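One chain comes next, on its own, written as structure tokens: the form predicted on its own.
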Amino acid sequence: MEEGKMDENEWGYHGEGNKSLVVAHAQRCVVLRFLKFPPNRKKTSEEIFEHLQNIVDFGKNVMKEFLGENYVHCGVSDLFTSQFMGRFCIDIILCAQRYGYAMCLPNLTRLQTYHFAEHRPILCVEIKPKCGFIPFSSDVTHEMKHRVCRYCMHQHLKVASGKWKKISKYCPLDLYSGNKQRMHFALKSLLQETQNNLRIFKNGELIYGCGDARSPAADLKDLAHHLKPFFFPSNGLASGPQCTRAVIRELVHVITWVLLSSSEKGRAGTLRPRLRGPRVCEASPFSRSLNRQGKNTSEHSGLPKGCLLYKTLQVQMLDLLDIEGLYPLYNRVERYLEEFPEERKTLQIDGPYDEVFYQKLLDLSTEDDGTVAFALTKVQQYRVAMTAKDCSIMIALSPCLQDASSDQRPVVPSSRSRLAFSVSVLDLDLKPYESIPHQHKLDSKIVNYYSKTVHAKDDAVRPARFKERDDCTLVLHKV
């Protein structure tokens, strides 16, 4: 893609986050991702280009190896001068001086088979599933972390700080369970309270889900109206509450089917951390409901080994020691770097993320030999695990053409029609090495708040004569 031949009128604002801004092409299925840099942190063109190249290399040499080539789409680094960005920024009111380089990436809200936009309707569901397991490390000092997942605890702190209005019923462990009933409950909970964990696009335009309080998300009735061309109810209802429920139910069914679909391409099978600890979270409303009914929820994961959720979970479990066990090792590396700052490049902390870097991540040992090499391996594994915990899964869906024989994409059955689909992973930038102290402080803050407020309140409300998991002895008195 040559800048001289680019027309800014062919591009439109697509979205942005804290670290980047994305513009999408009107006809081609590509986007340009421009990185944001604070005005007070000047970077040379060479530094920016190296940073972008590291992002591409990490996706190509690490995450693609773990997750499979079907799911990870690596970008191409290209130079775009401030002249092009300046012309475009007139419309989006942004400072052109903060941009210079961009990555050309596929537009993941579209089906990934074609290079050009299709005329048939395309639906895309973006899910940020978060961490799918409870810490199993013996280094964990907070007993609550062995019972309640990080996401559910963090919800309460976010509501208390005003970031969210109410607690979501979504629990990542339900989605990662592989149990369809639990997965359906998790997805319905996301639809009811999307926060920033679910967004839905139609033909590349956002139609549902927004974390910005100034732009409230549409309700489920409006969403069902958009979804009718894809999931028209088989009972023939065209409107009303029953139609809305039927359409949403069909959407949940299709997403579940796609998430459990399997693809074994790539070297994703090289990583096999064993899932230990609880398979359920005590804070999950689904688990609590079953507990009240006296049913057992301690089931093993039923995820097919080739599906994306399973592969993502394996990468997340590279967090072998939890932040509590990892932080002392981070400090060991820091002390070494203070004494030998020139070794930072040799240790590959800032790249390059090549085959050598990838191979070191496969060492799953947890016996500390006191070396910097051991500490660094665990630090790098933690950074990769945190990246997988914060990634987004993009599911693009489109009705099959009448001549389905020419369509080479996988197809999911629907009650009304067959749907072609593609699944991709987004937000795979390696988490910064410098963010580890912040993660350590945040973890302590989340757990302490939950333990002192929510858990303490639950204990106070629970009847004093019987508490869950208390030993109970039946004493018979002679009459």
Ligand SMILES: Nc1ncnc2c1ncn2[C@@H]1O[C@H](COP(=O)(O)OP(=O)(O)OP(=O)(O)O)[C@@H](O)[C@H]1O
The other form holds:
Amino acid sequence: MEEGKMDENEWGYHGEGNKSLVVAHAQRCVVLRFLKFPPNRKKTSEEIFEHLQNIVDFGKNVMKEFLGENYVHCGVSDLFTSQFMGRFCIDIILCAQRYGYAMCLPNLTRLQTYHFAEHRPILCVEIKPKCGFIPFSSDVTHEMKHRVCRYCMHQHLKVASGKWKKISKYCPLDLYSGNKQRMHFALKSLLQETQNNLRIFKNGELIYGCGDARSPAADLKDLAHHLKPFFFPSNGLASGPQCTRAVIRELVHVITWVLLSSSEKGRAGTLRPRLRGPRVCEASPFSRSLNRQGKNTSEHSGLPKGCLLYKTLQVQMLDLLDIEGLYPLYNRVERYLEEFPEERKTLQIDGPYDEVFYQKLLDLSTEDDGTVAFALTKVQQYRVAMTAKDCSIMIALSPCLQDASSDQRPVVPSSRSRLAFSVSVLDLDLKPYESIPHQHKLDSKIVNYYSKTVHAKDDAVRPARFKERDDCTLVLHKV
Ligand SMILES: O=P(O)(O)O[C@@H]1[C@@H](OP(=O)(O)O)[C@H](OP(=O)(O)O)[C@H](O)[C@H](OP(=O)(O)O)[C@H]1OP(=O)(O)O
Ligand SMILES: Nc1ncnc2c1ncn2[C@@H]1O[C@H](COP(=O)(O)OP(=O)(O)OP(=O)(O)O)[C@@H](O)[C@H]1O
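Got the form predicted on its own; could you also share the form predicted in complex with the ligand?
Up next: the whole complex, starting with the chain shown before.
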């Protein structure tokens, strides 16, 4: 293929979500992210371009600031800076006339570069960790929300509605704990029940996880087979269930190591909400089992401040009031907009997501002075927090070259060889203002379902457990 020329055959389906469809180039380390728009909502090309620009600006002016520039790839701005991408861009515009607009981004399942694919194997793990804290807001009315995290409660509704077949043992609070044992448990649980929270790619191709019809039918044994070139089992076994276990354990350890690693570059750390709320979710099977053994689950080693999980958690905690405290403030903004619809632009509801927008997000006060300005700040912070609660982390791993000095990337030790790695965040599109009423309804639905069904069942079981303990005490007395 001639360099810079758009040939449809060179592009293959890569993945999709509700908002976008992603195609990857066979040779180059780039993807095109096409935005999906509902066909009934016809947009002019100016509107589409503005939407695209807003996505790029939000990544550049807000998320890069919060998460650090090493982790966030905005893509399109690069598109216009290099001559190569400049030619590429013209092709994209042609393509866009047929399919809609697209953003060109580095293919994060390969390496963090626009260059042609390298010939060394690359493994990529994509994790959607979801919300890593329990709400601490005094506006929360459902007591259950102070004890069980949203992900764990939501699991029950998802299984009941048929979205997934089985309740996952994964709890985001375990992954965000910084405690290696809890993190290992969380990652193993994700591997057992991937749902839409874990995907693994090898040389850019999906080999594990996904959850939809395109999912490759792989089990842990197949996965271990794929992983062997990266992790030679330290027990020396080349096959069998023990080898599978050893390889998977190695993967879990490497991912934990990478997630706890810190990137020093960038102007991150501007946001300092105090990490608050319970550190353990009562529904997590890990803490339940420790509880049963009478061990303390609240101890945790904490996340290093420079790591991506810590930074993501801080952005998630911009949800200071919880949807229950936020919803009345959303209604205040709504009432104001009904009266002054022309103010929507000034309030920057739909952008631009510039420096002014960013600066307002830094005001962490929760003292309501009754103004629209206060309500608006909390609404915008909530949207940013929701974005961080739904983003994904991509970890790319590749064996180091013999001449490791030529490799600029950080390195994680593994049993077979050292692995160069990169960590990036994706799906950082700001959540729409309009989704707030939906969030409010969904929140009650999740908590009510959990309280009525699961917790009621737990209560019915609990007296039996206490009985067990009483019996035990009696036996001891008798002896
Ligand atoms: O509300 P949640 O927690 O279920 O999150 C939605 C995700 O469901 P999940 O629970 O991760 O399976 C949901 O994921 P799926 O499409 O189910 O894979 C979307 O990411 C959705 O975002 P958007 O509305 O497309 O911008 C997500 O909606 P937002 O709440 O982030 O707007
Ligand atoms: N830069 C990238 N490099 C490699 N793969 C990518 C890249 N961007 C997206 N993908 C893949 O495409 C999938 C869909 O992309 P994305 O999450 O951006 O879609 P979305 O429509 O915004 O998702 P959602 O429904 O969660 O809002 C991702 O889960 C990921 O596997």
